[in-house]
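Coming up is one lone chain in structure tokens, specifically the form predicted alone.
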Amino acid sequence: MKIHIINGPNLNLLGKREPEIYGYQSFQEYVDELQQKYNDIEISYFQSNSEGELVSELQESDDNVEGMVINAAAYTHTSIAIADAVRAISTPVVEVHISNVFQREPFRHHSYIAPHCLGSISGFGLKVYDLAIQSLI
């Protein structure tokens, strides 16, 4: 089985942005724990600042791979260009936030990508990747 995981803006700073929010784990790091959890899944990780890279990575990735995690950051509350990738391919993608968005501002409380995801997970750190593959599995 494989998996991949898209993260948006801001999260190649994890370890390093506001870890009082988001922890002091680079991501790269978890991904490696995740691998290592998951020794049978192939786990594979991309990462873009650029709303346009988010939605071609979406489209190349469908059909090569059983499951997605998708953490759109900001995104998740402007982009309807991802919303529309993510219903458009064929691949399962569950929607993992590493805060709980709802105690957060309010325009955090609206996800465009959540209606077309098998589901989203939000609030429970990094595990939310852990949790998200659970559910692919």
Ligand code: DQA
Contents of the next structure:
Amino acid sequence: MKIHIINGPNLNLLGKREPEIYGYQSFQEYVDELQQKYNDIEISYFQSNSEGELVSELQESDDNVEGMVINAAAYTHTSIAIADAVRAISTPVVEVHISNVFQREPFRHHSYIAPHCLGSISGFGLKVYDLAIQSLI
Ligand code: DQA
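Beyond the form predicted alone, can we have the form predicted in complex with this ligand?
Let us now look at the entire complex, which starts with that chain.
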């Protein structure tokens, strides 16, 4: 089984960015741990700060993997283009957020993407990616 993780803007800064919210671990380090835990699954990872690149990545990964995990970061709350791409592809997608977006500013309470996903997980730190993988399995 192949699972592709897609991370949106500013998530390249995990470990350094607002660590009291997002934690102290870099994402590459966490992906390495996930890969060790799920050694019978191929886990790939893509990050971009650009909306169009995230749309292209969703389109291009469709048919190549059995499941995707997306954290569209701030684009979650603004991007109809990413929502349309998730809706357009046939691969199941799980939405994740590291922080509990419902405990934060009201503009973070709405997701354009969630309605087109298998499910949405937020608020458990980096563990949300692990929970998403378990859901896809
Ligand atoms: C986030 C929550 C978003 O509101 C925010 O813009 C992010 C990260 C999270 O993982 O908690 O960049 O998606």
